[in-house]
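Next comes just one chain, in structure tokens: the form predicted alone.
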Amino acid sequence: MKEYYLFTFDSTHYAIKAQKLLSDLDPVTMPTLREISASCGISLKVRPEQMGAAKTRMEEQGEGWSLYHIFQSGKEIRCEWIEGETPK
């Protein structure tokens, strides 16, 4: 089973800003998962061991993002909303 965290964004502007903010943590830019419908379509994937630093920086950045904990086993994906904009 794979486990990672996913930041989603209200706009492409927020996504690009976050990518620069987290660049030293090597986030992976990816399309937002179909299971998560509310976002601009761009997400940042962060490894569990980088989550603490990433979340702290994103909280300092302010609004415009949501955070999900993702569990993937084969083709099955489970998304747990953690914080940020309430999922629709």
Given for the second form:
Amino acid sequence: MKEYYLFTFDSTHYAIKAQKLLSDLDPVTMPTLREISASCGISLKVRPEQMGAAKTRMEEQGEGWSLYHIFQSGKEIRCEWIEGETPK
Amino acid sequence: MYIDAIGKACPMPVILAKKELDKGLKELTIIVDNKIAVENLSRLAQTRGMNVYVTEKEGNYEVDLQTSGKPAQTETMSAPSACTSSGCGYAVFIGKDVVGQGERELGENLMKMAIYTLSKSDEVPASLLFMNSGVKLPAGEEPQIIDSLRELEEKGCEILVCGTCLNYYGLTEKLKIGVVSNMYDILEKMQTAAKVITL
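And the form predicted together with its partner chain, for comparison with the form predicted alone?
Below, the chain from earlier opens the complete complex, with every other chain and molecule after it.
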């Protein structure tokens, strides 16, 4: 079972802004999971050990974000909503 | 047969060697002045089932190609690859460092996500072919792209990077992943794939 945290965004511009904000934490830029939203979107994947720092920074300076805890086992993906608005 | 290809840039040494081998020559020595030419000639030998011996002499390389009696190498795709009457697997051609046209910032992110998604796919491409500014991706400084390309390679995807393009952009020494290749091999991968996707 792999796990990671995923920031999703209300707009692509918020995602790109967050990418710069978190750049030193090396987030992985990936498409928003189908399980979370069917629309096209940029998400930032963060390793569990980086989550605390990433969340603090996003709370201080980020905009329009939501946070999910993702559990992946093979093809099976479970998303737990943690914070923010659920994407439409 | 002895060919002097010193001072000749890629892909000339391969063209010269290929021309002679096509005549049915069983043994050939070609002298070149750069490692990329040595790699390209070695691959040419491999595809023809020939042995290759390289000797370094005063900064140049003497490459001996000899018929080994082994059968010529057929496609060595280890990636999952569906075959149709037109070929096996799929190739992805990346001719620029962004996806589509428009704002560069968005295009760069789309490329990053496309390569990431490919690397996580159950059916990875048989080959990833980089040309023109696309070569800036495997020779660039973006760790996510390099990690995704490494994952693709581990899953059996062959990564070919245009040597002419690396040379043009002054990136030959900076290539982090993939094999320096030439127009012949890149087009051959397209021709033998069941389909080619251009990003």
